[in-house]
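First, one chain by itself: the form predicted alone, in structure tokens.
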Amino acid sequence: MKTETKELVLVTGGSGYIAINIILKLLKQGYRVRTTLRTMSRQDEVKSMLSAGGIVSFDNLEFIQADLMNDDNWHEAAVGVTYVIHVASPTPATRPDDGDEMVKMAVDGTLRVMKAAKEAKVKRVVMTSASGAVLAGHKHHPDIFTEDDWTNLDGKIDAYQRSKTMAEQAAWAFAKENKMELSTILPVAVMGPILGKDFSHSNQIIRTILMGKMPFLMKMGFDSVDVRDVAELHLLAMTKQVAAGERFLATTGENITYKEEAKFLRQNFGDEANNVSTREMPDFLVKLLAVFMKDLRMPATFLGQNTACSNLKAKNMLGWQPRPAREGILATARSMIELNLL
């Protein structure tokens, strides 16, 4: 007997690290998936990553070309869709020096997706925001961060955090005005196994440490979460009625320093971790170097700040159970080694 095909889900930005894992989980659960790509030439790459994750048939997967920076095809992308999972972020070839431009791209892109979802009368939108929309700009915040917190847009924050915060705020305002169901997922540093050459900024930090390109570590800690658990949380937020109108931080609830991460790698990877340093750099030196090194500017804004986040809401309301942080960090390193990315 042929089972009834599940609903069609639109996932934006299908080649991205989080999006791939969401598509993987949707296909394994029998959903049909339509996903957007800015360039259709990446279809084979997406299929290759999904194959690496265990998908053997692509009968329930379709692609459509759409770019967050223009209106083309967004209406067509949402037609016939039950749910939208909006993961994509606008990624210009080079990061604009003008922070306002980055914010505008993020807000405009989000509103394009929300408008298309409204026209298509979708049941619910689940948006991937970021913990950067919660914890930035709070130099004096001793308490653990929760979903009730919002980034302080008046604080000294990076354009990335500003763009994530304002894009999420724009989505909530649009949803309220148009009586739409919206849930947002706010991942911390995303770790976990890599399926191809598309991986997260947090994965890149593990790679840099393993390659010995970080001889001195910044004295700071961040929460992390496994990408497989981030994907699971998106599906829970999509299907559980109580998730409508709610934000959910995606974190293991463990705040781990760069030094502790480096020690994990040294303890578990033997010769592969010979280049890993556990030496730390004083804060004043990080701030000085950040003047000249773009890569340090965003992390430098978090020096001396608490960044610990709570996962109690996702666990209590949705029954979400993330694996330990250590597991995700080691899975990142293991797949980096296996894919010869070092």
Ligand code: NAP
The other form holds:
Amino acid sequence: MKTETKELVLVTGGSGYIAINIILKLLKQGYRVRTTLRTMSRQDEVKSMLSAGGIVSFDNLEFIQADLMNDDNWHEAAVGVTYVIHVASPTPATRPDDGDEMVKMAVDGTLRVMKAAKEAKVKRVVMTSASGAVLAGHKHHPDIFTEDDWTNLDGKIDAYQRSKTMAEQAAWAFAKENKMELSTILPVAVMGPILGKDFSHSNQIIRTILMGKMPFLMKMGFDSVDVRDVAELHLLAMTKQVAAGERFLATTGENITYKEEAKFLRQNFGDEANNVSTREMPDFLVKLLAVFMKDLRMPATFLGQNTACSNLKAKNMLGWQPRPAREGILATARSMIELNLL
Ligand code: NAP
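Provide the structure of the form predicted in complex with the named molecule, given the form predicted alone shown above.
Once more the chain from above appears, this time first in line as the rest of the complex follows.
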């Protein structure tokens, strides 16, 4: 049976882990998709990841070159589009070393996308923000963070959380000023199956643990969510009337420590998890090591903090039903083993 072709959706940053999964869902549901790439030579790679996810025809997919750092092609990218899903942003995996440049890239890029969406009179923009725009820099932590919380920009926070917070705030201000419909999705650590070599900085945690590159674990818990559910939430926010003007945290609602995660990997992966350590290191040592080890700097800003987030809003308002955290974590580990990424 042929699926009826639906509206054209612009997805920014089609080479990214989350964006690929959003495009996959849109194509499977019959939408036409235009996606931006900053490097057009990545088209084949994107197509091969989509094929791995089950897409057999690319008739409903088009690519356009656009970089968050300049104006070229953003207007053209949005022409004829009904919805924009703005996912592209510098992440800990792709970030420039200079934190101020990272913030500028995220904020200016978001404003370029919003301006193009306004000119194209799109119905709604859905933006991928992050739980980092909610839970960072606070002196006092609630038992559970909700969408009412905003990261404290005056606190001690990493450039990534600053970039996500300021970009989301810029999007809301632009939407308000121009009377546009906006909805933001705020994922916690995104896990789940990997379709190719482009996986996220959060998946990298599982890889590091599996490879035994984390001989001592940080004493810290974090929420996670499966990328398939994150993609689903973007589509719900795009299509449900009630989602306009709202932020939605994307989390399973389970806050799992590194130690619990390591134990879980050991239980499920036998020999493949032989290198997994379950030993923890004290906070002061993490802080000391973070001076020399770049990868530890961002997580170190969360030591001693509660990072638990609520998913009640997305569940109650949009009927979203995320799968359990362990399923996403297992899927990440399984695909890393299958794709020989360890
Ligand atoms: P990713 O795989 O690193 O994807 C980032 C995307 O942004 C890539 O397509 C990248 O393009 C693009 N990008 C970066 N800088 C750009 C620029 N200057 N111009 C144009 N495109 C640019 O990361 P991801 O995990 O899918 O993240 C996608 C979004 O989700 C981001 O907004 C991120 O902040 C948010 N998020 C992710 C997580 C997570 O755990 N993964 C959690 C919360 C929120 P290239 O391929 O050319 O580098």
